[in-house]
Amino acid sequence: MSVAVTHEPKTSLVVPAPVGEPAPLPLALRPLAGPPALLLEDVSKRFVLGRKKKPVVAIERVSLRVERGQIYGVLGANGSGKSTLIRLVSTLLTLDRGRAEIFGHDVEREEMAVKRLINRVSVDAAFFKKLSPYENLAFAARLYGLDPAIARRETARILERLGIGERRMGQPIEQMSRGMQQKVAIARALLTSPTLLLLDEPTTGLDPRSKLDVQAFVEELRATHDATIVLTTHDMAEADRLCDRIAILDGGRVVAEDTPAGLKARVAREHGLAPTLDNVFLAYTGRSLDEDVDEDDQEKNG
């Protein structure tokens, strides 16, 4: 099924200001009445690889708030902490300090009712690889306790919006595309219709026809089903697309945040850098985004 994609700007409903007043914020952008889909104050953790060792720091004194309806970047050089955060957020993890709330429940207090209001989509995401991908979504589905008649139809359908033919449904996990199988990773997680949504890299493998096609359905996720997403991405024009704010991570802590449009002018304003989220990225990390995915390639590689 193909996908119409457009690249014009994305747009809200704003109510025209009164004369001589602060125009209003666009709705994904202020704040609503309730908790914050996701709240994290002074959140640190350190992991001890060996007693001889000293703590290796992850995510060091971190506090964000993430409005609802909001889709949220997490951008950082590899090694920054941002798998770990979303790791602590969907529960994998435990906080050495801090606080963490999903919608106003603690994260490690009420753990249960934070696991039915997210889902997770990573880098490396498993499956059951002998089997399709049809049987996959419909084992999550199970899981967790769906209607299996409406799971059959929803499978169906996100499959197929994201690229994903009738063929395809009955074929082997393992015999598909890294590409492909990242696929059925995102439509397992939105099956759920989680109201928080955790992507952790998800459109890492796409080639750009399917990339485009991911981007346009988190897209008309958010604006379909009020969903809340935090996202983390090592495509810059990805997090400008879609996001509302973005959060810069660095050994560990946030050394910037704002809306891309607002760190793009203080990139330009502060360092004399061309407005970009690549110098935003130079300016805040000291380094650029190209060298961190050439080492991360080295890794894999080497």
Contents of the next structure:
Amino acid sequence: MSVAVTHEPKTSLVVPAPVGEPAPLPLALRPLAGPPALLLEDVSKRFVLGRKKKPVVAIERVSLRVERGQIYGVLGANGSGKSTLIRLVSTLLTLDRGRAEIFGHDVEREEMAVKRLINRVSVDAAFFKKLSPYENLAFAARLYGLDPAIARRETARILERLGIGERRMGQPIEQMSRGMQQKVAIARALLTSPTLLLLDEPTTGLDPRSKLDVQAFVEELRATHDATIVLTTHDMAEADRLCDRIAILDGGRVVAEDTPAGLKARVAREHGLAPTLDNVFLAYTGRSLDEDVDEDDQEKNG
Amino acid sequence: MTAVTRETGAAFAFVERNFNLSRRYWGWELAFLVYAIAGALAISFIGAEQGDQRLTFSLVIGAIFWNYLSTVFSFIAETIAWERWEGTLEYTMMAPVRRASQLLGSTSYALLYGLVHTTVILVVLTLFFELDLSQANFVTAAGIMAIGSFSIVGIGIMAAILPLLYVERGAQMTFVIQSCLLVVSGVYYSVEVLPEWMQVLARLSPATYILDGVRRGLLDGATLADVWYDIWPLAIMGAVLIPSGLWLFGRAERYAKRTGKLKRVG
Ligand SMILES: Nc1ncnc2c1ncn2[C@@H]1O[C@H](COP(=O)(O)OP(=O)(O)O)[C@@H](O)[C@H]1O
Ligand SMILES: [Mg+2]
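Switch from the form predicted on its own, shown above, to the form predicted in complex with the partner chain and output its structure.
Every component of the complex follows; first up is the chain already shown.
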């Protein structure tokens, strides 16, 4: 594993490349040197609730590979296992079987190294509600070993970019709208310069305006920084707009995986349907995205 | 940056954060303080009613030091429950910080907080009751408190595990531990009045030795050497309870990550 260390990208997501340096190569031309940003091999996770009930299969034998620099989408209905997948990668859940590596570091055996490389934004902007954005982010900064003064400047910069003024930064975060809180959550994740950023439904429940802001910001990250992002969503348009590749998750399994264009071409070719992501989803999961996967379905799988 | 500076910085993160939380929840803190003062007064007046100076002093000491112990204990025990309630638990758990540093930070703040809290109560109680401090040996009281804090921290860390294991009831269970300690440790009476089986428990509770040592120091002017029989059990308990607390915490964390107890929704 020690060889992998040399491949760790040290570039920050938030600090733009210094002027004068050549522009980054388009993704397709970049050499795929080093280990993948994320590698899952045959990963499964079940939950046992109560003594008599059969276990719920949350993730079932998932393998996937995310190359450095990609925005990788995980598309699935509610209950399909998206958050579980993200938690397995974030060291918040242990794997029942299989293997997960981040830039060549095993998530179970090299937990600390993995923790330094990742950060995560979840659906709920999880903050100390009475603390201000500054206080919340100062806490995060210290946990990640950043200088609080520098962190403060960076925070202001990122939030400025996301349309949140300096003035709001000192007031309790509970006074902010959901959309603003989610932007602060993104700022918190970016602050620690993760080389792999995990966005778990970052736009779910946001008003249309904030949703667009967040999406534009993700696009900007791709354009200007050496970012690898895993993004879960149940919004087709969002997946189509942002992702280089998409895995469709259904009942904990990956049922299709390709570029958005590739998936659409396949559904047109194999199923004679119009080339849209909605049709892709319907064809591979047999349901529309709005239906939730219920737990009884999953027990049959398990 | 060396590992030591990094972990110290991380530990400080918890001190600073908890300080900010105390500041932002100041109304709550004030209410809690009034509640603690009223409780301490109510108990101490029992001594006044009996017209017994020594009893009053003994109850005042019990009230003050139990306040310190229970404040420190519950602050540590609630570190996990609090973050679960705020919804930040997963973020703290996935930060690249050793659990020992996290607990060191939370514990340092708890000790500081307990000290400030208890000083206020001390001041109020001395205004209400005329205490004869001519005999008092403050060095003994302070020394016993310092050594005794280690075991309280150890028990606090063990109690903090409960909310990891039992998502809904974990926090209540820490109250149960606290009240059991109160009953068996001879906080307001001598442990000799307890039934035999409870006296066995009393001997296992660090609070028993702390209260005994402090009382002997403040009431009788005993020196640290005089209360050696309180010091060595406390030293052993501290040396055993903190490492086992940390170890158990690690086990509980793994269990929570295996069974999905950290968080379910979202
Ligand atoms: N911590 C947990 N404990 C028990 N069951 C869980 C837990 N997390 C997820 N599940 C179950 O696993 C399945 C997948 O959930 P999740 O990963 O949250 O899906 P998604 O994020 O796609 O909505 C669901 O049936 C859910 O109830
Ligand atoms: Mg989810």
